[in-house]
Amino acid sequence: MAAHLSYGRVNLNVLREAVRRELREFLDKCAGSKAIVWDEYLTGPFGLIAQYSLLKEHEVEKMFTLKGSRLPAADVKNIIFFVRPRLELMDIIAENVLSEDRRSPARDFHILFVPRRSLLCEQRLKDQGVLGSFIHREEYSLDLIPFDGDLLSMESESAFKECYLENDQTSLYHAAKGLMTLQALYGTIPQIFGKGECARQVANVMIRMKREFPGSQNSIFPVFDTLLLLDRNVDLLTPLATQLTYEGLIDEIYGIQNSYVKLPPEKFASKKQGESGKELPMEAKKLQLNSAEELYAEIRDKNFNAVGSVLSKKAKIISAAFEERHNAKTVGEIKQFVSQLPHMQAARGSLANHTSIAELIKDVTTSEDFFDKLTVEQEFMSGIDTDKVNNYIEDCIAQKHPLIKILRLVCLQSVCNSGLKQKVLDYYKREILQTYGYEHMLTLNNLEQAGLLRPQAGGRNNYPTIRKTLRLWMDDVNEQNPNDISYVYSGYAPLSVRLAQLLARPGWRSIEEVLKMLPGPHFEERQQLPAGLQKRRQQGENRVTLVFFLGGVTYAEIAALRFLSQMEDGGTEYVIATTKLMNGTSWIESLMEKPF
């Protein structure tokens, strides 16, 4: 059991166990010893639901990464390919199967598509002459993966691009399918609210699935009261800004992949290593980040400026606890101290790690360039000088700063101005192409199609109205003891989270006009519950809302929703689901065309 998944109001271990059961059943179909050949992208998500020990119990002896040419030697009866339904992967699989040595004992081949079987892929395998080699061709519907006690992700890296650029709604079908799985395990969600075109489609697919499979109506008492579906393009601004929470900054600077982060090793070398002239470690330090670690759960969602004081307070508490050993006189007292020792040592190790991470982040956040970039971002978000060419951006282009940094800033300016004046937009495009190369023309075109970098339509800027009505900019933000979600960006309140907050209280009717200014329809659906399953709320019991971000979510938005969950008079607890955990850099990267 992953204990941290059952901390919240919704026990996500139930989902994890259901997914693990399905995996075990498939492995048992392939009797005998096994080797798994992994599509490399899937190893991270799978690691969150099934460790190697589970696979070993079911006779998995070897694991390989999917590569061209011949498979490595393995004395096993079954070879199982775990892959996403991608045509280019089918060609590699065909190459693997065809290069099997006919003289060695025959091995059985199986293929498991994650999350769906694909006729196109099977046709490609048929064209290559290998489809008949597979005994089992099945799908494993790993739609929503539990990352933490209140966090689920599909980890579909190209969902935003597929929906908004390629008009491919596959990921929306998977989202609806994942929601149906949740309802099968946690009961029907009585109220569905949504904003945006994709949200509308997901709700429609869910309603259709419910109609087509009447047996899916279950008699489980509903755990969730409300589902809120939000399109990413309703709030394009938030991911572009630099996140300022502890977890958000770790992700911005080092990138968190499937709840793991790789960090430069020198900060983590022990003092003895440095002093004894021993070689410092070269390998990156890999740490898992989730709420199973007590200290991380406490500081992850704080504004980075509030983290230092927590760490120093913890250091004093831990050193005082270790000092207690001098006071232990009797055998009973010594025994008690020894029993607490493992927990204290784990706490000390955790503190050392997070102090090192905080030092690494501080090196970045105290740099002049970070401060200049943040100043420009905050000017844009508070509505200052969004309609003309920005000097700082000009200088960054002239000094050839990383292209993604430039694109994030230019897109942020465009979004905060409801599009740029044609003259300003043309100037930026020309400068970018002349400095970074004309192959980036396709990328600029993608950003325009996605609504991130576009000319202003009808010469009207709606952002100031949206900003004032939804209170997106707060001048007097308290980073140490916040009283508003704007602390996650030191002044800017994420639009997406503000919509969730206002939906809970006083309701969206109060912001009807602003909702019309944001892209896509807004709607409400009710799902009938069988008699006897209607919830009677106990005095003081909070509602539970599932917020599903279609197109990706940032750690700062997650922190803001957790902040709302913990508010004394909030009345609502939030669970977050998304197609992908992302930040501005990974998002823009997913929209960039690779130069040939």
Second form
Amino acid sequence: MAAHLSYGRVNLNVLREAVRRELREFLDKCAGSKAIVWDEYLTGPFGLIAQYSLLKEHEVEKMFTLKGSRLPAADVKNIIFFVRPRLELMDIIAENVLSEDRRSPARDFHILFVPRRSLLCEQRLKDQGVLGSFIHREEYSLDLIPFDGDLLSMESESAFKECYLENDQTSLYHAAKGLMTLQALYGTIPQIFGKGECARQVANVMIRMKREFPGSQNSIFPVFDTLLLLDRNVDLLTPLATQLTYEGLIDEIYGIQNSYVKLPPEKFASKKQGESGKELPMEAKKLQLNSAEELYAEIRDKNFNAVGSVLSKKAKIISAAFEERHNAKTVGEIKQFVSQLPHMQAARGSLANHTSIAELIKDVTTSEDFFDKLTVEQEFMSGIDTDKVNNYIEDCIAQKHPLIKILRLVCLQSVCNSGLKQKVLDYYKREILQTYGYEHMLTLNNLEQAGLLRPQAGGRNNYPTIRKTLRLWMDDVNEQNPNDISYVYSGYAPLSVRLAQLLARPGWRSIEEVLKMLPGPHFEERQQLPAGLQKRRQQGENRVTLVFFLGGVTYAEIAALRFLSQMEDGGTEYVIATTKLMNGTSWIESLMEKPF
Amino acid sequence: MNRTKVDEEEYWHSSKFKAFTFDDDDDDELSQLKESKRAVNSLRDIVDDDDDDLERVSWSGEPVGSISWSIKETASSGGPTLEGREPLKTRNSLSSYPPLPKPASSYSLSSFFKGRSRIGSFQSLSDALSDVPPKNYAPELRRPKGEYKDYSSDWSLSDTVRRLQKGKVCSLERFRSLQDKLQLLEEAVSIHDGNVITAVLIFLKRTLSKEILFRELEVRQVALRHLIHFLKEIGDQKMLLDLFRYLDRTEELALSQYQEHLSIQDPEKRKEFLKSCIGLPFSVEDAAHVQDHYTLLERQIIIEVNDRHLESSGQTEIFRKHPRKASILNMPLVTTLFYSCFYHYTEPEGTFSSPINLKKTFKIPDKQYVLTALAARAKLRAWQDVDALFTTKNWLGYTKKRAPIGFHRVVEILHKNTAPVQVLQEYIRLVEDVDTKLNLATKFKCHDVVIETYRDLKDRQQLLAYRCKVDKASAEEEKIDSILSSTQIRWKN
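Here we have the form predicted alone; I need the corresponding form predicted together with the partner chain.
What follows is the entire complex, opening with the chain shown before.
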């Protein structure tokens, strides 16, 4: 199940084992049979580190979703709440505890906060008069969850909003804690680079933590050479553009949650004999997507235009493999063929799934509207007509396309013009409010605060300079056999990844001027290593850099970093960490003000 | 798929197999297969000796035994009946071959911790790990425990903050003087732990007067931001507004107050609340939007009362024919305009529900107005209204057709509302760009327009080609033939 975590340069299974162990420890603290009541949001992330079998080994007999009123009946000794530290969840827990039937045998209550205990929440439980009912109140520091062999995420959906809108540093503190855990497992990271206010904060907290807990100084040989901390607001542009890699498009269209995607079932109906024409399953088809699936690992990071040819090649290979059975004459040959079958079946199943997904995506990408939208995005990113009201956006508003789509485009235009002219901004705002409702004024204000949609300051547009210096727009992009990271957006090279690339070679000193145009400080820190742990690099051995995106990262950016890792003369391999895996839609959504 | 083939497939699917290895024999003919051999071989790595055995996947893709799957399972069944009970859902499972036998678990980390429920009796790390095979080595993440019992009421400032950081109970009451309290806050801020900062802020909020708290936080920006976030979180709107007022952050104050309207359900109360927002210190643009928001809701309430009455009395034809699907309350402006173009199109400008009145009151641009009116009238198939929308008279009394949105858009909207060909072609003819015109006419099968356009272009080849697309012996074919045989036209090809 988790073997794919150990495929990469850094064995992330070590981290997974460590967090699993901590979970077991907690469960055993509550002796006897137990039922877990889940904050539903947590089941996804927990699914990446543990299965029900693990919980069962520790006498978890029942599991429920956290809901108001009374808890379902369960003949167990312990009831354990697994929750995020949220006030609204505390109210539900209090309701559960208070409506517990006094006649039935008493059950012990416990609460496990993920990833941190919160004094505010405990205060709320106290106000509700139930704090004393809990025997164990603990925290489970699931800060960084391993998603794949080279990918870690905190899955904190509100991190960007908290950091850049509310200036609350709690998630930065968690990020720093997660990094301390990583260092405890994989050795101290000797070099830290960073760009942005939040990056600076995280580095400060890390350094402070190290100073205050000298015990954390460990004797593990460092696996990571460099840590690069990047603020999302250094590159607000990239997530707004439509991702054009296979995995990126799956995420844009269907939304990947905790490495699972739900797809419309029609294309996946198994056409077995007699069943054709019968009722199709109406439930969405759920698939797990990670590098454990060989075919997916091969195509996930490709530009979507290069996926079709791989799939058809694979199809030929697999059908040829199945045809082999006609050549098998002797018993030995037949036996050998038969022994291969389970794996051929798996490969065929995988191919069938991805062919279906590719078909679904193609239906979208070949639509006229997708093409028009992409054209506008690409015009903006290459610097064309960013300073006037765009016809396509206007049309989309008139036809009342989804608001998030409009906001993504308008924000993209604003970012590509270093802010919009006041007249243009006012026009868009007015159109949006009249068509979608005045209450969205609050959302527009949030976007302005976050720097996504704002008036141009001082009439200066820095974007062309940044674009040219960092070569963000490449006209001659090769989607099939890429030679540059710009293939992930069919022309646009993600700014964030360009910064990582330039840091590795030739170093940031070469782009000082541009770095100054981007928000926040850039810095370098060194962490001393004991003499015995200093690395002597073998000839040709790649460096390992951990890139931490504070405020979220897209699949296309991950693809671009993987592309750099695989470059023959690249010299650097990347492991990626983030506060949240996201795309433009989920990002904007997290900034929207909802009725409460 | 014939029957024998199916049987054969079934056989391949249902056989049980051992793990296999490929021989490394060279096979020139099937060099492609080698790739898949490698591929297939590498698949074995997935089914390795992890303690979670080869997963089975239910139709919905939830791995059988995953947490979210199990919640449904254990909640619906009487007890933990997972073992051996294959849920019906897996009938369609992707992997139709049985799971490989689970490798005998060679270790169980849990055994090291069993029976150790007493708090504080932790064995040392090395004790706990001594039996663990090296590959399962997973270092202890937590800091050493054992500070549970040492309670004292006399913690130093930094000790107190440390204890809070570790989530321990700790009374702050002994920090009495303002200076002590502020030092406590500064210490909390310096460790960047939002949880601790909030805890101290709760304490300060309870023990300091507002004025002093605000005054001290004004010079402590980090703590101030945490307080604002905290007040939003607990919904202490009153204190939040007081704080913004104190800090003279007027726009935030206004927006924050305005936001409250979202939680007011009753339309009358919401309207009154919005009215109270009008004077707030918004930016100039936002002030205008809030004013409009109020005016719109005020209108909607009047229209709603009126129309509900009209609808229930059953006297008005339009409401009988097209019952309202939802109330108009709290709908956006453009939706309201659509509604009024749909139900109240012919009303005089003086009424609140007339479209023209809405247009004037909210200064709706021409483009927006025409688009909305067109969509509404087309939906009702009121083609004369549509016609009137684009007809202008000049001072000589001549009529002329003009569309601020471009006639190609008009055509598309009409088509979306299933306008008949006669109506469609009238507007396609008005499209200026010839290519666009031809495209639209072809797409919507307005043969006459296509034929006339090719005639005007003197394009005989295209006309001949189009002749094959129309029905045999139809009026269109006849029309093409008569044009082709005309001697008046000087064809260009």
